[in-house]
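In structure tokens, the next block holds one chain alone, the form predicted alone.
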Amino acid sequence: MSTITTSQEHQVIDQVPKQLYIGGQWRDGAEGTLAVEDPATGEALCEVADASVDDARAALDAAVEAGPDWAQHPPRERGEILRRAFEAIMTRADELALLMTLEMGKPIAESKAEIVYAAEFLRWFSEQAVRIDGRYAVAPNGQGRLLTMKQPVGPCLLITPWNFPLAMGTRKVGPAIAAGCTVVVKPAQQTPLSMLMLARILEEAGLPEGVLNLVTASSSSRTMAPLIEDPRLRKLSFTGSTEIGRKLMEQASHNLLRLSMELGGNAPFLVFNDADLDAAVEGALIAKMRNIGEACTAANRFHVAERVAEEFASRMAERLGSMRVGRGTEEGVQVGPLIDQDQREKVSELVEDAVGHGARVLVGGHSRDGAGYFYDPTVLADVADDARVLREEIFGPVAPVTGFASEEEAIAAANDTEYGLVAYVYTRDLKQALRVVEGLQTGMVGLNQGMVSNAAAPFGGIKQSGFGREGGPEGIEEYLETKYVAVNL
């Protein structure tokens, strides 16, 4: 692939709307406009309405009058419109891919990813829009029956992180739409773009006006707080931070909203004596280094078996070391910015303190100087047990090497966090690896693999790190209602 063209950098920007899809209508904020950035070089690439909270009210209202309708739609139809959107994005998947990378920083194959990764949504939950069921059952005593039912929560807040633009889009909006309830959208300021042209797909793909209504803002807190005060919402579903989401559960209570929480982790990779070292180094690097290491499922820390930690640690240093760094846009990079100057600077406060409490820098360690907000790959050995890159979620790409002596040492350092997202496991030692994966406290684990994501798969943590599953079966009951009925016969 070659390089971009700033021509075609600007063709895609100009396709994408810039205002609030409200209704079925795109309108201007009250507020005037806010600026999204390129994290690469630091500029603006445009200007996306700024959201008042008489904006984000009528963007409610419109979810709770277009709500009954929607209930009633034909399940079939709520798949089809998905289904349609679907393919849509597939067919516009380079310059979706493109868009996501200008707003982001992420390299163009790794957006690629991200568009087929977020499209797999809409098409699993299409499926899904039929497929939802109740009981009919004789009562124990014979009586009567006992019929249960499941129908739509009802109107929806759905708040996206800037890291995964689209991908964390369509898999709230997918199950939403399938089980018949109406949503209001509140992209990250830092990544409107992806999720203003989802709007734009869906609404040339017949979703019904108010259906789906999308809010841009400069300030979320401002804009969101009246909605989730609202009496006629009913469900709140947020990716971010822990520290976030427990504001919002907060703000949630005072209507005992359902809720969705995908929020912080700090995931551990073990390796042990006898894993495929190639296979572990492979799967370390796309657990550690996807998205730049800026997602909640990425390897926060490597606990390896003291016998090939200094190999796995030297074979990690030599592969992060050779990945060219850029702008994602062009050819050959690997390795793109982080999302701003206050991520980058957390990064290096966290080197830095590992350093200081005797880590050894075996590669990387430093930002680059120039335009953007670039980090460079870093492999730290020796890492102290009480350095905070240990106990913090990096966010970016820096991987910290420990040793343990011991499979059960493992399991307690990979437990020994609030968190409990994600977890990586390679050994071929098959009753080794069920004693693990049965010991490790957390939502998902990848064995012998650095990826977990999948649509069809239900997504989620334990502890600090949330509750609720998007994707899979389990995905759309977030979004339904049980209802049961006594029948006297």
Ligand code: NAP
Given for the second form:
Amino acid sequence: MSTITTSQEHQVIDQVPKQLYIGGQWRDGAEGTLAVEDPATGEALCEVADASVDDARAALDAAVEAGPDWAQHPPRERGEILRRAFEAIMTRADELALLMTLEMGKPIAESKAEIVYAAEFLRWFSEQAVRIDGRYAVAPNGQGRLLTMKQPVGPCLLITPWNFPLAMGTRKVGPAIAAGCTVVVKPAQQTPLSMLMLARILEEAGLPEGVLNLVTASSSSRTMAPLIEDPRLRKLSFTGSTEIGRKLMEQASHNLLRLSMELGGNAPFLVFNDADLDAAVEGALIAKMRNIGEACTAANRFHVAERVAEEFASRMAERLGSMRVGRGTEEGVQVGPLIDQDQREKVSELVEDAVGHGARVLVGGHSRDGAGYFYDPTVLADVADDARVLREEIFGPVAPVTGFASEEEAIAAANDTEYGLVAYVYTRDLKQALRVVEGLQTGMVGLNQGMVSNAAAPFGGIKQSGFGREGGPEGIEEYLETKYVAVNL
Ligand code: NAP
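How about the form predicted together with the ligand, since we already have the form predicted alone?
Then the entire complex follows, led off by the chain already shown.
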């Protein structure tokens, strides 16, 4: 990859539609515009529409109006629209990756990987659209028949975070459209550009007007609350922090909405005595440093068998210390900026707290001066059990390492959190692997691998990491209702 020029940056920004997309029309927001910033420079990239409550309601009106036709639309055609959008994203992967790096900060190669991952959800669900089925059974007493059918849930509100600007959208939009639901999408205000491009791509792929509506807004609470409380809405799918997820669940209780909640994480990464240490370090780098550590699946804490903990920590320090930090558009950069100053301050605080509790800083441990929200890759050893860095979601390039004496202790430490999204386990002992996997209180486990995300697999958590699954055959079920018909013969 050669370094990107300013004119290439302007070109990709210029082609993004910056208005609201409602009922097949691009239109201005009644609240004016809101700025989108490059986290590597702190400078504004462009302005996008700022929706009012009435704009948001108009988006729901459009979704409600388009609902019945879309539910009846032939599944094959629904799938083909998604498939065309998949192809378009793949064809335009380079420009979309640059756009994502500009708004979110991650290095271009990582943005490209997200583009491919995001597109994969459209391909997967284009194939699932024609596999929605039901059951026909003879009643146990032999009299009458039990018919079970699947129908689209109805109008959905999809709210997404900034850390994976496209994939968190396609993971919801793909199955919703495949199932025959219409949607209102609300991307994070810090990274709306990738989703605006997705709306344009779906429009060009032939998605009928009103099936997907997109609103960007500077006040999500003000614009979204009336939709969540509107009885015409039937489902809310949310990806974001546990704190906001809880609030939205409360709001959604008025309408008893169907809910999918993909929330925060605090993933443990366990390395046992017999693990292949080279593989564990490679896996740890991916699990920790993917997305600059700003992933719900990021390894938040490394629990390592005491015999190998020191070696693991020093190898991690060597690797993280040699990573190149900089603007994601520059050649060779491996670690971009954090999303904003608040996030960087939180990471700093967690490191200071750990050091205050006796942790040793093996590498990093500070912010970078100058423009942008950079924080150096950091490894902490001898981290005390009560350090906040082990308990809270870090969302930054900080790897705390702590030792364990036994398998029981490792499992207990891994589960000692209110979160339950994912865990990583490194061991060569199959029996131990299965015992540990069964003992972990998480929705997902990476067994001898540092990444679990796959469009064909059910992604999701338990405990305070939420509920519902995205991807895999389970993903489309979140957008389907089961109707049972008692048939009198
Ligand atoms: P966030 O602050 O919870 O925001 C997520 C989305 O919710 C944004 O679009 C935000 O809009 C919107 N929002 C905030 N308050 C709202 C309200 N009162 N009503 C309606 N919408 C509201 O989370 P974030 O900082 O963007 O994302 C990071 C979090 O997401 C982390 O905790 C991470 O673990 C989690 N995450 C989870 C998964 C998963 O699959 N489990 C995947 C990725 C990320 P604004 O932009 O306007 O604030």
